[in-house]
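Quick heads-up: it's one chain on its own, the form predicted alone, in structure tokens.
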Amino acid sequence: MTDKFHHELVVVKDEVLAMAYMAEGMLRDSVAALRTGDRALAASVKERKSALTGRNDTLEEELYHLIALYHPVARDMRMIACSLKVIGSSERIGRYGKDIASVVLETEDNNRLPDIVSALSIPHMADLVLSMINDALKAYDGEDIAYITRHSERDDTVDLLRHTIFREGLSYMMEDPRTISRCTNLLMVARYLERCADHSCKIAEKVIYMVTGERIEIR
């Protein structure tokens, strides 16, 4: 494969990482807005969604162009396949960040939201999910699967947290019907975070395939 191809691939990979960290930033900021009830921060997350989608479309075209122009094989092709998964999953993570931001903007009596958010352990769940996303991106960047060796175990922890949050949320609603609307929204947030963890696992699976040529499923 030509030096020109490899240079272009490195450039695109850097752009893919920039998009992925943009999506991670949207999720991180949406959780921060949820923790504090910061409507301005939540609004800024929603405003980034169209730019994220635009980056996704542009990078997808660039990666397809590399395939059509250079016909890569073996590890080069696996890197492109992995990059496509990274941008696809990142777009979904950013969308979930936008959805969490919408919860902040649409929940009535927003000033009481942070107390329930903390009581339901959503910040802890979010920290775990964000660490999984960051480690998956580090593995992609450095082509080092050491960052993702415990991804399955961490995903199980996130799943357990979602079930715990669901039970605790129901308890809150039964004890105080005035919390029903807020708690229902927060149960959806827990679901969004769980899906973001799943997307980090999909990225991790592709990174392992890119580096080793082995296809595995992280459950």
Given for the second form:
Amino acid sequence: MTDKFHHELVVVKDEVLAMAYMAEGMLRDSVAALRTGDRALAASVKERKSALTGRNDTLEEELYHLIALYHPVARDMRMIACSLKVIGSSERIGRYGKDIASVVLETEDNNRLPDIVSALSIPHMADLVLSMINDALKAYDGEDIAYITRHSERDDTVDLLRHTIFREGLSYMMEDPRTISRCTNLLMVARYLERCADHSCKIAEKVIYMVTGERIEIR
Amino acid sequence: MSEPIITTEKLNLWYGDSLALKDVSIQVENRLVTALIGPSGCGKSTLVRCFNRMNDLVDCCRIHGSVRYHGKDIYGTGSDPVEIRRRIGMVFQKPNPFPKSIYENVAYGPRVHGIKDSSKLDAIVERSLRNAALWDEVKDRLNESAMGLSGGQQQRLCIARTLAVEPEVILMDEPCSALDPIATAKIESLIDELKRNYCVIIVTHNMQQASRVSDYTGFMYLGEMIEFGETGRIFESPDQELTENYITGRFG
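If the one shown is the form predicted alone, what is the structure of the form predicted together with the partner chain?
Time for the whole complex; same chain goes first.
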């Protein structure tokens, strides 16, 4: 029976990873759409959102079943606790991807968006955030906390970038009020990216718990 | 941890040439439930049997190291095994009531210890059956045979029989393994009640039972105490990989 349980754990972990990479893909594509003004790509990100929610619900149910049927303890329990956090945070990351895609679709003078996006260091911030998410998922996959040892410092950099983007955005808006609508949207994007970095930290915290049994807070 | 009630120090036990316990050192606290888990033959039953000198009855058994009860070596000179077994009672895997009435099963121990007064015996029987959560089910048929009780009731009767001689420690060796889930749940609730007044040490193969009922858990393997600690920690994040592999079903 325990062999069956451990086999199911391996299967569900693969499904959790697939869902997490789907969410990461939504965020990545939404940022690419923002960089290039690609409305079709932004629309495809929005379309993926309901499938992501469906996967989250299914996986949550599967993980609850494993708890109810097998009463896992120790590393098995910690792995399930971590997986619940991975799917919850991934769903949020995917939804922020959808929100960024909405900015692309809803900004009227959309072909002027890429210039301001680049000027505001949003691509740099997005690359940092995506690398944090990827490393948190690699750590989960390989049960290897080496990938996430610097997550706290990386999150500090992301927070700093958000403040920088806010100040830069303000300057643009003061200089040219016609940019207000675009810039306020992009300040929201910076906020979404910062929240995605926070979610990668939440995943990293639970990976550390899964691997070591220690509960720590990544600030 | 407050003052321990039972302490073992470098306890080694041989059955003939076979080493069954190896350097076991633990401290058991009063008014808590301590569970011993581990695969078959790991020494957990042997260890609890050391606590009330039940292994004295095994011819080829040799013991080195110490078992202290309130700081006194129970294997020391002048130690009285009968008195030790009164203070440290035991409940076995299979309910083993005497082929007598329910009343006589409970009154037997106090009688052996010299209580003759029937009103005193009545009070002991009622109190013991109440404490074993059996009184309401048997109060109208105390003079009927104990053999007519269900398995779960028989086991609670055996617990009442243990309580009748006013022990301080109750050792339970797989007390639920012959019982159905409902009877098991009743015994587990009873264990939770008993720890208010007694020290309970339970040997169990059922790890979920250990996690449900105990405050401290010891994991044994090949005669050694691999890990001993708070039950919540042992089942969430044990220190030893061997413990983790056992409780997650990776061996055993």
